[in-house]
Each structure stands twice: as C-alpha cells, then as structure tokens.
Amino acid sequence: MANEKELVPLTEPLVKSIYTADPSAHVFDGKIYIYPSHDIDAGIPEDDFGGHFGMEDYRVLSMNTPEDKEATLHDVALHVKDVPWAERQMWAPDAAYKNGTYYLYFPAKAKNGAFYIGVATSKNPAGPFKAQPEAIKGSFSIDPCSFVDDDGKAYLYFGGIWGGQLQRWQTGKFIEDVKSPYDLEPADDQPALCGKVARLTDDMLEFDEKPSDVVILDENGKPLRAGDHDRRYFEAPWMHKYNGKYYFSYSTGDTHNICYAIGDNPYGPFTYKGILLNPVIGWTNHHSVCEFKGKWYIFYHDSTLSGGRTHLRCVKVAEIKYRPDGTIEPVTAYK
C-alpha cells in the first residue's frame, strides 16, 4: 500500500460528529440502517489484546439512499451499563428483523475477561434496544453477523482471533491464562482457525444448534492454512446472497484485506475467490455488503477522520460491481 500521507480518499465519512467503525448495513422499511461500533478515546494505552478499543455504547445511522452525503445519527441504542452480563468493550454489532421485531447482536467482555455475544430487541430499527439478561448460551468471541435466508431461517456468524479470543476456545472452554494474543494459534502448515456459524432459534434469541466451523477452501479444494495470512480468516465475517450463491466475506487481519469466498449453502464450505476491499488507512478493516434498489454497496471504515489513529475510525460506503461469472471487482478506497 502506498504511503498513507499520499492517499486521497474517494469517499467521505458518513458522520463526522463521532467516530464510527465496523458498519453492518441493512435495508429496513425502504431505508438503509447502519449498525456500527462507536469509537471513543477511552484513554487506555494500546496493547496487543485490543484493550484500547474501549467502546461503551451503540449509535445507529440511517440513510435514505447510499448517495446521501451524510447519514442521520440516532440517539444511543444500547449502553454497556444496561447489559446485565457485560462489563466493557462493546465491539462490532449487527442487526436483523423478523416477525415485527428488530434484533441487535453484539459482543462484549464479561467480568471474567471473556467475550460473549448478546442480543437486544426493539420495535424500532434505530432503537433503543433492551438487552436480554444473559449472553447467548454457547456463544463466544466477537463480530456477530446475522443472516436471514430466503426460507426464513436465520443464522449467526461470528469469531475473531487474537484480541477476539477465537484461539482461546479451541478446547470448548475459555483459556484464561495467556501471555500474548498470538498464543495458541495453529502452526503455519496447519489448517487456519475458522469463523463460526450457528442457526438461530425461531425467536432469534438463542442458538438452535452447536456452532460449527466456516471452512474456506483454496483453489484445490483444501482448507486454507494458518500461514496463508493474505487469505486466511481473521475476523469480521459477513454473509450475503447473490444469484443463488452464498458469499462469505471477512477480514484477513494482519494483512488488512477484505476477502470473499463463495458456497452453495449457509454452512459452506466456501471457496476462496479474491479480495473484495483492499487495505484502508488504519490497522483494522471491517465491512458489510448491502443491496439497495438493484445496486450493491460495501460499507467499510478507515481512520482518515482522526488522521490515522487506529481506534478512532469513520464509516464510509462505495458501490461494488459483479463480473458476469459472479466474482467481484476489488474496491480501492483511495486514488
């Protein structure tokens, strides 16, 4: 990537009055609603576990069209103090709609230092949301992504390594005593850690099954290896459907790509196809994909609003284009 000081952004932040990141976009009632994390300067020194990402609440954004120059910023949708089981770090959320109710899925750390995923409900897509008293049973790690298929069945994808703790759940129990977030990762020649997926119950509040691996295959049908940092899964899962195919997209983390893989069902396996979004200014790269009136868009973030500070980001949007074979033209956010 070129020197960040030489890059000229092709898009402007959707809001500038607060810092936002990790946008999950959906069309509800003909409008676009965006569920981002709300970055703050919490005064916490940077560390390898992500402790400086000290977010405390969620603020929903809405837009009439993706061409709007600015999104509407709504009041606080949910605060950590109103979540009985959570202590801190309200990281990247997502939302879904079913049976007249809006559901907000969110990760947070409990008092034992482990991330779990909670759910809150509202009759309004912008909130406020009321959290369930406990985290979803069997949940762990971060970055929930909800997906309601054409048949009405709903799924939750989730998981992130390093600060997201996915590597600390390989035994089925949370491993508390680690000195580094890089501990417990598989060797480079071993299969990479996978994101997770679980079908949700009809009421959207619990898992209807034990979470399973979202396996990403290479061009030879082999699972991606842990050492394949340009392609392997790190965090930020997203699922969308296009022309009957399931598109699983995700961040590669330390190589800063948003990549995608295609499969025939919500569980996969998914075959790697390429880069969806090239690296952005700032360390993290996190996105969502949304259709609006026949066109497709990627919502993403970078750190241009804060001059490149890792944990103070801003949400943006760009159109994406599909090729005739169903692959996607990679998006570059700068010129």
Second form
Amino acid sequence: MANEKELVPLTEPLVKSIYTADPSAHVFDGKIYIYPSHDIDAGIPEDDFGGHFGMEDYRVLSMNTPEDKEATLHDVALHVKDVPWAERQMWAPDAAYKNGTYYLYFPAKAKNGAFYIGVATSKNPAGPFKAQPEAIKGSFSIDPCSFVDDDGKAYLYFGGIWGGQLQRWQTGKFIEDVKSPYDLEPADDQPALCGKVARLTDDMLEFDEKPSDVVILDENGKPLRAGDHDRRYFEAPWMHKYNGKYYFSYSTGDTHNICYAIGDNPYGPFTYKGILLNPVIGWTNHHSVCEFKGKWYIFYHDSTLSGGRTHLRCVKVAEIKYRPDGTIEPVTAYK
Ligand code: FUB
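Having seen the form predicted alone, I'd like the form predicted in complex with beta-L-arabinofuranose (FUB) now, please.
After this comes the whole thing, all chains and molecules, with the earlier chain placed first.
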C-alpha cells in the first residue's frame, strides 16, 4: 500500500470509543445492526497464528441509516466467560434472525487450542445473548457467516487458513502439533483450500449436513490454485444475493484483497469475478455486504483509529455500485 500516512480515509470509524473489526451487518426491524469483533490489546506479541487477536467479548452496534455519523454502541452482548466450551479469542461473529429469535454465531478457541463455532440466542438483536452449552457439532475453524435464503433455508459459511486453522482439519481431525501456521498448506500447483458451507437445522442451532467445500473457479472453470495468493480463499466469507445470483465474497489474507465470485445456488461452485475492496490500512481485510432501502453497502474495517496497529481496528461503511452485468465496482477505502 502507498505511504499509509498520506492516505485520506473515505469514511470515518462508526465508533471511536472502542476498537471494532470484522463487521457483519444485517437489517433487522428496519434498522442496521452490526456484529463486529471487539478488539483489545491483550498484550500478546504479534505472530502468524493470530495470538495477538485476544478478544474477550462482543458489543453490537446499530444505526438508523448507513449515513449516520456514528453508530450506537450497545452493552456487552456475550463474554467468553459465559461460554461454557470456550477459553479465548472471540473472533469474527455473525448473526441471523428466525421466528422471533436472534442467533449470534461466533468462533472461539477451546482448551485444546482448536477453534470451534458456537451459537448464542437472544430475543433482542443487540443482546445479551445466551450461549449454547456446546459448540456446534462438526464445526471447526473461524469466521462464521450466516445466510438465510428466500426459501427460508439457512446456511453457515466459515473457515480461515493459517491462524484460522482450516489447514489443520484436512483429515477431518484437528492436527495439534504444527510448527508454523503454513505447515499444512497445499503445494502452489494444487487446488487451494476452500471455505466451508453447511445448511443449518430448522432451529438454527446445528449443522443439518456435513460441511462441504465452497469451490471458487477461475475464468476457465478450474478451481483456484493454492499458489494464487491474489485470488484464493483465505478467510472472512460473506454471502449475499443480488438479482437471483449468489455472491460469495472473502479475504485473500496475505494479499489483503476482498474478492468475490458468483454462483447459481448457495453451494456454488462460484466463478471468480474480481476485487470488491482493495487492501486497507492494517493487515486484515474483512467485510459484509448489506442492502438498505434499495442501496447496497460494504461494511469493512481498517486500522486508522489506532495509527495502523494490526489488531486494533475500526469498522466503517461505504456504498457499493453494481454494474449492469452484475459485477461490482471495486471500492478503495482512501481518497
Ligand atoms: O478478528 C480476528 C480475525 O482477523 C478474523 O477472524 C479474521 O477474519 C481477521 O479479520
């Protein structure tokens, strides 16, 4: 990225009193609710396992419109001490609504050092949420994204490589001993690791099927390769539907793009289409896409509020525009 000090941000942080990241935005009851990570400085040195992301709880934000100057910051929605199976690192969450109940999906590390995904419920979109006693059976890795299709079926997308541990689940069991977070990545000429998707049960609390790969194809119909760092899946999945098509967007991690791919159903495959959000200040890039009153918005984060510190981020919003062919004009977060 160009000299970060000279970049003028396109938009201001939605809250400045705490650090927030990984914003998952939804419209519930005519208002925008944002489910972010709540970044703190846990005093843990930075490494590629992501140990420095030592978050302990969630705080929900709400807005009347995306043009609001500031979001309302709600009280603690869920704390790790109230999640029986979790020990630390409450990473990027998401939320869903069904039949009068709000569901908060969240990843956290258990005592064995593995990430799993939990769910908590509330009658109020801002919480407080009550966690289920166990993680979702068959869940693993990070970054849950819930998607409720027009037919009422709900899906959970998830997964992240390196610190997100996806590469450590390739045998179906968690591989505990690894020297580095890159140890088990496929060779560059092999198909890239994929994000995962599973349909949720009617009660939204469990997987209704074994998670399957979210395959992203290149322009020739071939799965993206592991060496294709500019385009391959890394973490931060998001699903939205536009004009009957399914848009799967995600972060490319070490190349810092938010990219997107389009498919005909929730499972894919999805064909790679391009960059949705260019790299932002800070290492991570993470987003959600949300429609409000006929306009479309990307919620994202950068590290401007902390002067560039990787694990102390702030969430922001910008409008996005679709082209007539259904592709999206890429957003750059700086003027
Ligand atoms: O916030 C912790 C992790 O950083 C998230 O789970 C990733 O998507 C990245 O944003």
